[in-house]
Structure formats: C-alpha cells, structure tokens
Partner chain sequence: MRVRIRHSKLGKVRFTSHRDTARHWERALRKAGLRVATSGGFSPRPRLSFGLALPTGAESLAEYLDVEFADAIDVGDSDVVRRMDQALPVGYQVLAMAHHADAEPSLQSDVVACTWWIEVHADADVDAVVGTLLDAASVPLERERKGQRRVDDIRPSIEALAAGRPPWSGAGTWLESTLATAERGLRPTELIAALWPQRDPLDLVSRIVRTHQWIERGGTRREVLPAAVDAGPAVVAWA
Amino acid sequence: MIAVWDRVEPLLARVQKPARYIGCEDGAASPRHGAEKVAWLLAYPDTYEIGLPNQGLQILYELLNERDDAVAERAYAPWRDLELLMRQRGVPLFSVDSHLAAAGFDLIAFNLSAELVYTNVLNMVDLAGVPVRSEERADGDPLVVIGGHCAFNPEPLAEYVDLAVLGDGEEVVGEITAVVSRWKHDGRTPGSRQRVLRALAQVPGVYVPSLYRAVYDGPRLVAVEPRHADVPAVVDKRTVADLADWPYPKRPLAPLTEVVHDRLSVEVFRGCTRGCRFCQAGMVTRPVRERPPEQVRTMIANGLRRTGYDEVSLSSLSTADFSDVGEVIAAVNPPGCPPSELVSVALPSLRVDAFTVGLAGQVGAARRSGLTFAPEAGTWRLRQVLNKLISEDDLYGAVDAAYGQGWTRMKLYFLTGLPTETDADTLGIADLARNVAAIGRRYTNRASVTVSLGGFVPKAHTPFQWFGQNTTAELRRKIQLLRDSAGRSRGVQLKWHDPAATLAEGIVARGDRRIGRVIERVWRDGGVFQEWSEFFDLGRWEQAMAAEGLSLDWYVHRHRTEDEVLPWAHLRAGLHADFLWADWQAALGQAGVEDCRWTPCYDCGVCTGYGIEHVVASTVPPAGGSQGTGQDLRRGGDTPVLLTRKPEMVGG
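For the sequence shown above, give one chain's structure in the form predicted alone.
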C-alpha cells in the first residue's frame, strides 16, 4: 500500500481547517496491514466534521480492527480547496489514519445517510483513481460498497457500486471479510472479480447490482431480475437481534478539531414502532431492540472517561421512549453530584408525548440550551394522516414542563408538502408556535420558538412511497403562507429548507437505475457537496434530467399505483407490501395505528418473517409513551421478560 503523507502535508498550509486531514484522534486505531488481512476504507461522503461523529462508521471501524483477518481506516470527502490541490498535484484520496492511498484498500465502503451526497460518492471514487462505473473496474481495483438507510434504494447508484449492504452491519461485515479474504488468498486472478461478486451475492443482506437486470416497458419499470440462477431474486435486510451483544463503540473517537455533535453519543436502542408513515428510518429498522440499561450506564461512564466530554447524547429514533431513560439519566448525574461535575444529557430525538416534567429536570441538570420537538404537522387531522399521534395538549404539556424547568428556547420541526395537506394545516403550524411562545412567556421574557420547516420527500419502504411529491412552486407558496402568518407572532422565528433541494432529493430518493446517469452528469458538471447551499444548483439536475430524456414530473410529482413495480421491490426491509399499502389507505382515511411495542401485532412482516421480537427492558412503557393497554410486555404481563430471537419462528 502506498503512503502519501509526504505529498499531503505540504498542501495543508494552503487549505481551510487542515486538522480535517491529520487523524490522530483519541480512540483512533493503530492499523496494522498485512497480506493476510482484508483492508477496509470506511468512507463518509461529506466533510470530516460532519462524518466523524457518525456512529455507524465508528462501530464498524472498531469491530473490523478487532478482527485478526481485517484492518480498517477512515476517509472523508476533502473540501473543495484541498481537492483542487490534490487533482493539480496528482494526490489520490487517502485515509486519515495512516494516509494511505485509497486504491490500495480491498474495499471502499460508504455510509449513505442522505441522497444528495451521491455525487460526492462518485467524486471520491474518482479521486481515489478507481473507475467510477463498476463495469470498468479491474480485478485489482477495490470493491465499492454502500450501506446506511439510503442503501434501501441503491438503484440510482447501481452502475457505480459493486455491492450494497441492507440493514445492520455488525455481523455482515465479518461475512464479507471472509469472502474477500478467500479471494485475496487465491491471488485475485484474472476474471476473479466476477466470481467474488457472485460469492458475495450469497451473503444474506448483500445486494450486487451488476448481477441483476432492470427491465423497462417505456418509462415504466417492469422488473429487476437476477441474471443467474444462483443469485437470490429478493435480498432481505440484516438485523442484529440483540444490541447487548454489540456494546460499541467501546473507544469513541474524540477529535482534535471541532465537529458537529461534538459530544459522546451512546445508542440506547435501535428501531422504532411508532409507525410514523413518513419516516423511512422507523420503518426499515424494525423491530425495537433496547440496550440493557446497565450496559448503557457503563458505556456512558467509560465513554466520558475516555473522551473527556462533559455532554452525552442518548441516541435512537425516539429516545424518550427508552423504557429506562429516567434511571439512566439519573445515574449520569447522581444526587449530590457537585455542579462542576454535572454532565449535560442530550436527547436528540424527543417525542412530546413522552416528555415529562421529571425528564425535563433530569435532562437540564447541567445546562439548559435548546430543546427540539417534532410535531411534524400543524393539525391533529394531518397528524393522524402521518400516524404522529400527539395532540396539542401533549405538545403544550411538554413545553410547559421544559419552560418550567428553566429552558428558554424551543425548536419545533415540521414537514410541509404532506399527503392531504391543506392551507389550514399549514396555518396550524403558526398557531402551535404562537401558543408555545405564549407558554414560555409565562416563565421568562426570553422565551423563543424557532419553527424549522422541511419539504416532504416520499421514501422507499414507507406507506408514503406511492405519494406524488409537491412541486417547488407549491412548496414555496406554502412557505410564504406560513411566513405571512408566523411573521406577526411575537417570539417566533421561521426557518425553511430550500424547495429546490427538496426537488433534487426527490429525483434520487425513488429513482431507478436511469437516475444514475443523471447523478453522473451532475457530478461531471461540478456538482459536489450538493447538501451545502453554497454549492447546490437545481439547474444542474434539471439539465441532467433533460439530457437523459427523463421527466421530472414522472419521477417526482406523480402518484404511484398499487400495481406499479417500484425500483426497490426486489429488496426487502421486512415489511409486507400489502401492509404498507393498507397503511397508505389508512393514512388517506385519517386512521392512526398504535405503537405495536405495547399493543397487538399488526403483522407488518418484520418480527414474523425474521424470527425476531422487540427487545424491551421494562414491563411498563415510559410515562406518556404508551398508546396501548399495557397488558403484556410483548403485546404488553406483569413479569419482566427479555424478548429476543425465536429460532422456531425463522421463516415463519
């Protein structure tokens, strides 16, 4: 492998934030490469300060470096200033750990958390000196891998990646390593790349796009079918049954420079059963798997000691739903803890119906900055459509508890462009914000409310995957409507996501393989860092769609029908298609469904299909967190039960 530090170091004095590129973090591994080891380059397609806190990357980094047959390093997208110098001087993409050239690794694996980073994926592969299209890669080139939530529709990148991993990565990376290790041991002989891809396609959870063909009838996709008899027709996601088996990261990275979310992060559970119909993460990560509270406390204590942080974030899709959240927070700052030793606890994913006065006091023990709640919609009617079953009283009770405990700033997150949305729903956002600000003024004259408004993009494997996205003109009209109303409200500030970027995201989110050439055109036209407003240009996307003869309206704005073959139909997150369609119809009928952690099973397909049950640590739901009857733990019993894998249900 080729070290390039002597070529990188002279460039750092000429760029912004050179600390992005030097590594040396507390907790970083000391990679030891060898011919007998499979070398992974774990890449994040955005800047170091965005990618460094990513837990998925940190977990796999640590897991792989614990193995005898693997070694892992990290890479992040270089900022435009360094990239320009690298291309001028012929310096390839490199790892930040040992500053090794990316092309020398066996696999370059990207974590995809947002669609607009796809052009950065192509850019980093090209910067590595690896052919951008998979069909042009030789036996000696690295395998290009993608994972993360966006990988549940990998079709727009099908011509550019060698494999996509669906679901949890903790187990599958070891199985991929074993296959690639045999390939290396056999010498990566001419023509062997196709053989190793065929072998990788047999690993559960691994999708190899080149082994499938997309069949079209005019603009419509008819099928995505395997090219060979031994290639599975449907690829299922991987699911870790019990988080207790995976207490990672044990050595969290503490950077030398400022990053976003610059604090210790501990995952308290994975999955969500609240059933919010717009939420792809909640749908594809089912079932709920809580980490044992004692393990959470240990990870917090060890992580704080290792990193020196004085703030910890308890991460999940809905942290206040963690059945032992109060006890865990109390252990972070036990009674009698000196003020100078208090640790700030952040709950980044808060549901207002699970936020209590007691929890407000515990969370704010060290310092009270801002709190973020996500009502998502301005009226109860529309929240029923979303299955976001929180009432105005839930919201007002939560913010009253927070203001009463000394908080002064609230952020409320909403979506616009939702199915069945009316102007009354939009104006309801302003009403909620005004009322929240009024509650705050009862406690302090510094009370403020920031409304953050995002444009809705339908995502794969959700009940809303059939919905036609609002046009940019309609989104702008709704934003202006809300601006006019909220602008007259004391203490209320409105921020919104650019509708043009929402449109570009919509192009990719439900795109098929034909969208890949659009992404490539945008990239070749200079369209990198498309999540950054200073670099985003919708014109590039519109021109690329036109050049490929593709219709924006057809891909983004039209409604889909039940019988339409969706680009991800051959990839399964565990959810039955008929369950999703029935939930879509229930949404149109404004009918909600309750949290299946505490109520009877709705047979979405995940638990029965994968032989896995919800793993919860308490016999009762958190205060305010249950919408069910509380009769039995699994469907709600009075006896504590830890529900894990049921072998007899596999394939049921």
Second form
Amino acid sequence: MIAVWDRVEPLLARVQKPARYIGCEDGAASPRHGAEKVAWLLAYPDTYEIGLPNQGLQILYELLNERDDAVAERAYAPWRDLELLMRQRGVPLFSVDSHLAAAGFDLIAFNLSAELVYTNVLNMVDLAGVPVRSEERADGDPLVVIGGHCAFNPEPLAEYVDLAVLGDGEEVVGEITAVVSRWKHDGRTPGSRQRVLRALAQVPGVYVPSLYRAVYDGPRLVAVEPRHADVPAVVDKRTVADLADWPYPKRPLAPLTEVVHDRLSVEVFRGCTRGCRFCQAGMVTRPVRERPPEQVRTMIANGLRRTGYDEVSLSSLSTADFSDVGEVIAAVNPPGCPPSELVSVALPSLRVDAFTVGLAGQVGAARRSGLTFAPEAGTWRLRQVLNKLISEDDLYGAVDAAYGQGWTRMKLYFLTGLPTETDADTLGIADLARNVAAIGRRYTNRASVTVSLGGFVPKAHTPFQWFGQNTTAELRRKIQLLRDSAGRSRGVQLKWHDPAATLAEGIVARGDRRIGRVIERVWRDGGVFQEWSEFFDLGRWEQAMAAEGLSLDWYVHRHRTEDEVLPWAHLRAGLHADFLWADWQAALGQAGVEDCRWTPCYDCGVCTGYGIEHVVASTVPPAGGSQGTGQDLRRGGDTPVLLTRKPEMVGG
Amino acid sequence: MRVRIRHSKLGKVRFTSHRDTARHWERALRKAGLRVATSGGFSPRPRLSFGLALPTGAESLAEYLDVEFADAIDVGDSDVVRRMDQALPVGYQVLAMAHHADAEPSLQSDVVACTWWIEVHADADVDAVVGTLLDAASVPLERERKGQRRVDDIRPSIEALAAGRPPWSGAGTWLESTLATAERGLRPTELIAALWPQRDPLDLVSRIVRTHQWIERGGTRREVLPAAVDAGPAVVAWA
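What would the structure be for the form predicted in complex with the partner chain, given that what you showed me was the form predicted alone?
Let's see the whole complex now, leading with the same chain.
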C-alpha cells in the first residue's frame, strides 16, 4: 500500500472545498492493513458531499472493518479541479481514511445509485491507474465491483467491471471476502485472476459479466449466456431476511464539512410494496422488512450521542408506512424535553394523506416551512396507470392539514412522459397546483406551491420496462404546455428536470453491453460529473451513439415487445417476468393492485421464490393511509379503479 | 454562564472552513453533554459566538469562541476540558478557558492584531526581501473587495515582520508577523503577495499558523487568554 497524503496535501490549498479530501470524520475507522486482510476500497462515483451520507456504503464500511479478514476504506470522486492537478502531478486516486493509493486495494467497489455517474466510475478506475476495461487488468490489479440499485442492469458496464452484486450487501460482502482472501493468500499467481472470478461467480448474488456471452441477431439481443457449464445461467439478488440482525451503521459517519443529508439517518424498514409501477427501488427491494421499534429507538439514541447531531432522518421508501412510526417519533423528544435538547425528525418520502401530515406535525415545532408530496401524475386516471393510488381528496386533505398546521410551502413532485399520458394529464397537474395554492390561501397569504417535474425514464425490473421513453421534443412540449397553463397562476412555481439529461439516463438505464463503448467515449471526451448541469452535455452522448453506430430511437424511445430478450433477463430481482408483464398490461387497463403487506399475496415471485416474507408489525394498513388502503378508491376519477388480487391480462 | 474558550486547530482539520468549525463545536458540546443555552424564538439556536475567521487551510494555536452554557461550568475543571477534547475532531485541543463577563466587547471587535507563523519556500534572500518591505514608507497592494479591485497601502497593517528559525521542522524559512485586524486588516497570503509580487503565494507558502490574537487593556497589549502553548509550540501535539 502506498500512502499519498504528502503528495495530496500541497494540492489542497489550490482546490475548492478541500475538506472533501481529508477524512477524519466521527465514525471513521482506523484501518490496519495486513497480508491476512482483504482490502476493500468503497468508492462513491460522485462528490464527497453527495457520497458521504450514503447509507449502503456506511453499512458495508462498518461491517467489513468489524471482520478479522477484511479492512475497508472510502473514496469519492475528486472534483475536476483536484483531478486535473492529480493527473498533472501523477497523484493517483486515494482513500480518504489513510490516503492510500487506490490500486493497492484488493477490490474497488462502487455504489451506483444513478445512471449518469457511470462515466465517473471509469474516470476513477483510470485515475487509480487501473485499466478501465476488465479484460486488460492483470493479476495484481484490484477487482472492480459495482452494487446498488443500478447494478440490477449492469450490462452497460459489463466490459468495465469484474463483478456486479445484486441486492442487499450485508451478507454477500463476507462471502466475497472469503474467496478473495484465499486468492490473496495464494499470492495472486499468474492466471489466478480468471480462477478467482470463476470462484466468485459461484457466490449467490454475484454476477461476473466476463463469464457470459451476449448473442445478437442484428440489433436484437438473442441471449446472454454463460460461457462455462459451472457458471449459473441466472443470477438472483441477495436479500437479508430480517433487518433486526443488521443494526448498522452503529458508528455513523459525521463529516467535518457540509454534506447533502447532514443529519443522522436511521433506516426503519427496507423494501416497499405500494407497487408504484415506475419505481425501480420499490420493485427490486421487496419484501418489506421493518426494523423492530426498540432497535430503531436504540439506534437513534446511540447515533445522536455518538455524532452530536440534533436531527435524525427516519429513512425508508415510505416512512409513514412504518408500523410503529407514531411511537418512535414520540420517543425522540419525550415530554418536558428542554429546548436545547430538542431533536428534529425528518420524514423523507411522505405519503400523500392527512395522516402523514399529522405525523409531520408531531416531529416538532421547529422549521415548519416546506413539505414535499409526490402525487406523480396530474389525473386519477394516470395515477391508476402508475398504481400511485392517491385521490384528489387525499392530496387536498393533506395540504389542508399542512397549511392549517403552519406550513406555508408545498412542493409537489410529478413525472412526465408516462405511459398513456395525454395533455389532459399534463393540464391536470396545473389544476392540482392551483387548487393546492387556493387551499393554502385560506390559511396564509404566503402560501406557495412548487411543482417539480421530472422526465420519466423506464427502468429495468419494473412493469414499465417495456415502455418507450418520450422524446426530448415531446417532453419539452409537455413542459411548455404546463408552463403556459400554470406558469402565471398565483402562488404556483414550476421547476423541471432537463429533458436532455433524461434522454442520456434513458440510454444507459435499459442499455445492453454495446452501450459500454458509448459510456467510454463520453468519458474519454471529458464527460465526467454528468449529474451536474455545468458538466452535462447531451452532444457528447449523441456523438458517441453515432460513432458506435447505435440508434437513440432503438435504445430509448422504442416500445419493447413481450417476447424480446431484455439485457437483464438473466439477472433476477425475484419478480416473475410474467408478473411484470401482467402488471404492465394491468397498467394499460388502469387497474390497480393492492399493497400485499396487508392483503393476500398476489405472487410477484419474490417471497415465494426466495422463501422469505414481509416483516411487518401491523397487520392492518395505517389509519387514513392512502394508496389503495383503507379508503374508497372509487372517488376522484371518472374511471373506477379495478382492484384485482392478481392482475389479469387487460387489453392495452 | 458565559465562557470564553481558546483552542488549537492543527493538521488535516485546517482544510475545514470557519463555518465548519462552528458546526464542529456545536456537535462536540452536545456529544460532551455540555448543554448550551439557546436563543429564544421560533427556531432556537445555540448561543455560540466565534472570533475572527481563520482562513481555510491555515492552522492556529489561538482560536476563540464564547459559549453561553445552560448550566454552571467550573472552568478550572480538567474533566470538562477532557470531555471537550474527546468530542472535538482530531487536531483540536482546548488550551484555555475562562469566565467571561457579559459586558465585555465581542471577540470580533476586541481583537486588534494577530501574530502568524508562515512557512515560505523562496529562493531569494528572505531577510533582504523583508528588510525592503519594512523600509518602505508605503506598500501598495491591489486587492478585490465586493467585486471591485482597488489599491490599498498595507504598510500600516504590518506591525511586525521577521524571518526566523523554524519553530517546527520544515524545509522552508519561517516568517513571524503581527498583522493588524482593524478595518480591512491583512491576511497572511496578502503579506506574501506584497513580499513577492511576481509570485503566486500558493507556490511559496506551505504552512500558516495563527499563534496569537491580541487585545488592548489600559494601553497594554495582551493575548486574549494566555496559555501554556505561548511558551513554545512543543506543548501542542501535531495532529
């Protein structure tokens, strides 16, 4: 291992935000490396501020450092100013813990949470001094690993990574460590890299792309098949059965400089079965696994004491659905708590109903300024297509309660470019926003509504994976339509995601192996930090697609057919292909599906296939909960939703 | 109960900003279980006030803050200091602590000058460069303020300047300089720019340490809170 702090330190006076590169956080490990320990570099392919709060990375960091046979450090993408200085002076990518050169680690493991960071993965591997293409790596080079939600379609990075890990990482990192430990112990002899990859392919949840061959017939993908008989034809995701066994992070990282979620975060449950059809996170993380409330309370108390934070976020995909959410919140600030010891509670991903607003009101008087809701679509009809079953009454009830309790700013998230979307749906967003603002004005003249509009990108392993994404021209037209309709309405503000970025995300999200060369071209052309508008340039992506002879229309805008082999067909999040197709057809028929955590199983495939089940304390849905539970779904729209236990094929 | 605290900020943590330092203290005092009084109102804030900002990248043996504690604190209690030191990031150490009367002026308005050690790597005869600057009747320096460039005479701000023996091991030459803080004041990097106008200060300077902050009482100048470290840097461990 080569320490590089002496070479990094003189550069830090010349860069913005040098605190990004020093480590020294509360909760940071003091790693002791050694021949008997597998060294993991856990890398986040975006800036320190974005990457540090990432809970997946923090959990694995701590778990690995607790092991006798492993040690883990962290690295984040250096901002362009430092990167250029590093390249000028030959300083390699380094860890922030001990400032060790990245190439000395046994594995460099990237957490992928967005498609546009892929060029940063290549850039960081290159900056480490490691060949970017896996076939060019030698026995002494680290294994390049990806995990996180985007790893469920790793095919665009197939030529660049050695391993992709599907699903929860808690257990599988130990199994990978054991295999790599033997490799390290045996001295990484010539040719041993191939053997260790072959051995890793036997670990459930681990996908080794180089051991599979993609077969094409013209542009059409025919199969992705193993090259050897001992390599599994299908790789399944990993799922930890019970979150209670994994009370991590126990030593949360509290950074020395400002980051995006600068507060304690405690995961209250993992998985979501609300069944929103656009949502990859909800589809690939099933089933719902709640943490015992007692453990949540302990993690909050210990985390606050360790970090000195005065704010905790109860994280999950829909925290108001946590069975014990009310009592957990109540326990954070016991009655009579002095003002100097009040802890703020953040509830991300609020459900849209008055019950949820009640919870939000319970979390403390401080900072009652803005609340965010995500109705996602402008009409009940389209929300049925999405299976985001929020009635207008739910929304109006929620904002009425919120304005009534002192909030003044509502933020409403919507998607555009959704399946079956018409201009009536787009204009419906304007109606909702105006009505919300009008409700707010009953309480305060300062009432405002911000509509935030994102372009829809169909994702792998979701019922919408067959849908052809809207063109940028169509997305721009819809945004303009909404601007014309809502732009000058009192109290309504409009924000939108750049449709050009939506297009680039679409190239990668459902890309196959051929898209890898496009990513490499964009990177070689200087296209790093593509999540950042000051760096993003669609022209680079369009030129790279053209140079590779690939069609944007074919990859992004084309509807897929039922018999098409999707690039991720050999990778499973547990969902039956026929469930996803039936749910897609149900979507086109505007048929909703219930949340299976409180209703009988409709066999999406996950629990039955993996022999696991929901871990949910409450057998009934939360009082007043929206989205297809405890409410009359026939209100609010002209087409009544059809609730079916198992979605039937409905003509589309 | 209002307490003034002097602390060091040394090593890697020097790359955090003045705003970061405020966060470090807020969190450290909560971790240490030392309750801070809060401002009233809708959004209560802990009652901490900080002295003159230390430039990001500079170290210090003389940083100050005033804390209004919710409970009585024994400023002579070494256990209180130990709890603070344990809760603070590596590189911070509490050097002195004293009760502070409410009527005293704020740190920002009270401090008249700071002393700095600056490690420079210059080929030229540093003594001669320093001598030339000190002999000059005026030293014009072009600086930017609120987006406008203007030329100031910085000579009156340079109260003392000498090249000396390095207080710590290092390859360069150490300057010791006392710079006034009144009005615009003078930053250490601006002093270097005035000494070597043709060079980028970043190419010359490898280390900047604030060693003192001075106040005046009855015509006499003294350190805000004297500490053992003032006798020599060996007292403070390098981070």
